[in-house]
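Next up: just one chain, as structure tokens, the form predicted alone.
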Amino acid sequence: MKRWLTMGIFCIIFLLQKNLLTAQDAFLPCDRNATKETIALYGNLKKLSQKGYLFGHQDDLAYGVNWRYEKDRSDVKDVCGDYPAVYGWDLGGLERTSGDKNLDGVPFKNMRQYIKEGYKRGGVITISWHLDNPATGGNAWDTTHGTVASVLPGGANHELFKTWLDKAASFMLSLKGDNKELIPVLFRPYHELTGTWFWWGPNNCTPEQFKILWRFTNYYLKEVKKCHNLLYVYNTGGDFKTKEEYLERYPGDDVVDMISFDTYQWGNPSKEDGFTKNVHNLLNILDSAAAETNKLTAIAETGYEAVPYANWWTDVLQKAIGTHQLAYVLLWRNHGYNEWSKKMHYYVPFKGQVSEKNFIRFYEADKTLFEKDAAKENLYHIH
């Protein structure tokens, strides 16, 4: 039976390559040469979203509150006995000359090993990239005008930019499982693309320039560097009001696999429910956009810094998501004490934290899927 299913998939891929079938017809990745594991993950995420959403956490295996680089450690696992189903990582810093650690201090050699461990247990990997400003040498938050134009084909920094993409490709192609297969990655470049705080934001480039930036990145990684283990995640801030606004910079169905947004809790949930209402409205728009584009959906970043509200997980986040079908929801990192802000910076509970018990209730809910749930689904195999 598996043999016939596998043959069927390869027939679909053949038809796609001959332009006799569209990716939307078969619900396949936009990369027509995607690896079989990447194809399987994409289809399985679609089916799994009908059951529930995968829970993710940024930098989960590297560090947590009051610890760093302890083997098999995870704040999530310490609390609920299970790892997150999605592991978030970031390539920021890879483009630099030194390039041995990312912008949060995680050595890339460690990150590579953590990715392999999470994948081997059945988890899903997503990677963002806070890449430096190629026009100035500043960081991702350097919003010097004209940077995007300078990295597009024909621009003054285009050749430099390609060397940065070369480094990203080398890292993606170094991610391999025990059988030397490439590990699939949900790649989220130019994240929060509607925000004004990064050099690729709307204050620094037109919608058309952004689309060219995205499409060139997609082309270069797929066609030039042969990275066929990537699923491309279009990601905005949580500041859109309509579907048209959300899709204004959308680069095309042929270069996107998933659509998403980032949003965080800022108000006090014990006094107002603005976050819950806003997320619900954003998800309604996302659902509409997904129906039009036939893409997976996700909340790619969210959280409430230091989670001071004891029942935030079930009374706020769970209610905000409601019955919406998402591939995953990812919480931001557990840095611990932040010297710059002089306060604690973390987004999931640790042992003894005020929301610990409520997080366990959240974990036990039917629609929240952690790593043990993901492992049962064999996400990298065609069913």
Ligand code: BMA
Second form
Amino acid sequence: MKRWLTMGIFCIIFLLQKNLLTAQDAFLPCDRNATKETIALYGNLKKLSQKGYLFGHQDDLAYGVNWRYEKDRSDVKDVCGDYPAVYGWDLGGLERTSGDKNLDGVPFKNMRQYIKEGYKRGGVITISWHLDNPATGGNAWDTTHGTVASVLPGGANHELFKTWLDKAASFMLSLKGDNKELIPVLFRPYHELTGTWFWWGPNNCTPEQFKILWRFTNYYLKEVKKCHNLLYVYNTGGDFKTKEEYLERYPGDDVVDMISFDTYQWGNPSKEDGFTKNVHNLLNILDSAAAETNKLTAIAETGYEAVPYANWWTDVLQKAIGTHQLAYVLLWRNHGYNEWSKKMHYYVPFKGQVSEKNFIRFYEADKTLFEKDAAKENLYHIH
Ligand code: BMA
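Given the form predicted alone, corresponding form predicted together with the ligand:
Let's see the whole complex now, leading with the same chain.
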């Protein structure tokens, strides 16, 4: 009798474990050799998106409005006492011969350090890449026709392009935690891919060419360079009207982990609610694309330049997201005064800014998750 009972208990444990394993298996990164921290992050982000969305900020630790490179400082932390849960960084400039600083002046040496610090505290890292135009030597906004075809295998700039991917790979592989483990990165290459302003946009390549560009990048980083700490984020502009349009350039479930879009507030939200309505529509489409592809979702860039509307955080952004489940929402960088546009260029409040109080309410909302919330989740461990 006792033997039967013991065997029965073993059977139940076995079946339970098998079920749990199957559940985990169903949600794995597209890189089948992803590191265990990367696998853990992916599964945990999926679970966490049912509770709320992580709050992210670009270049958060490097500078803010009226300050540059002050240890442990962050405009977000100055206002609400907590760091963002997601740290956005950009590799643009790494491909240049002189590549020691990115296109916005952040030294890559510092960036690597900030990434380590954020990861160590339990935050999440995402990286975009405003890479130069390899055909012309111009910047990412040089939309000279034909560049995409020229970097694909067999194209005139393919070998040069590979040397740039080599540089991106060595940066990714240089990101290590205290135990020498690779730091997982949500990699968002060829961002705003449906916009006409970058050389990888639809005015410059067919959907097929774009897909090959993506698939080659994924193959090269994963198989040749052995970067197994990357989760791939497909990212469009905010200009799509249907799921089919959204997925027109989607390169395949086997090379994507997260789907996202970028969209910014323009105009005056106290007079019209176009942004809220639009974000809501975009999120409905994103949700249906996620149901089809079984991927995580995010708003990878958003904001209202200089946040001139005091209640923007709760009355506009929080409302726009509503009950949609997202892994994260990231606000763009706090540059401060921009000499070129002669305007203030920042997207999160700093001490004394007009939306400061409302940002604290947004911080306190149940669904918004900042770094302390993320740290509690132990995102890099499989639970
Ligand atoms: C844009 C602006 C630019 C910046 C670029 C890349 O949105 O913030 O000033 O150079 O992003 O970070």
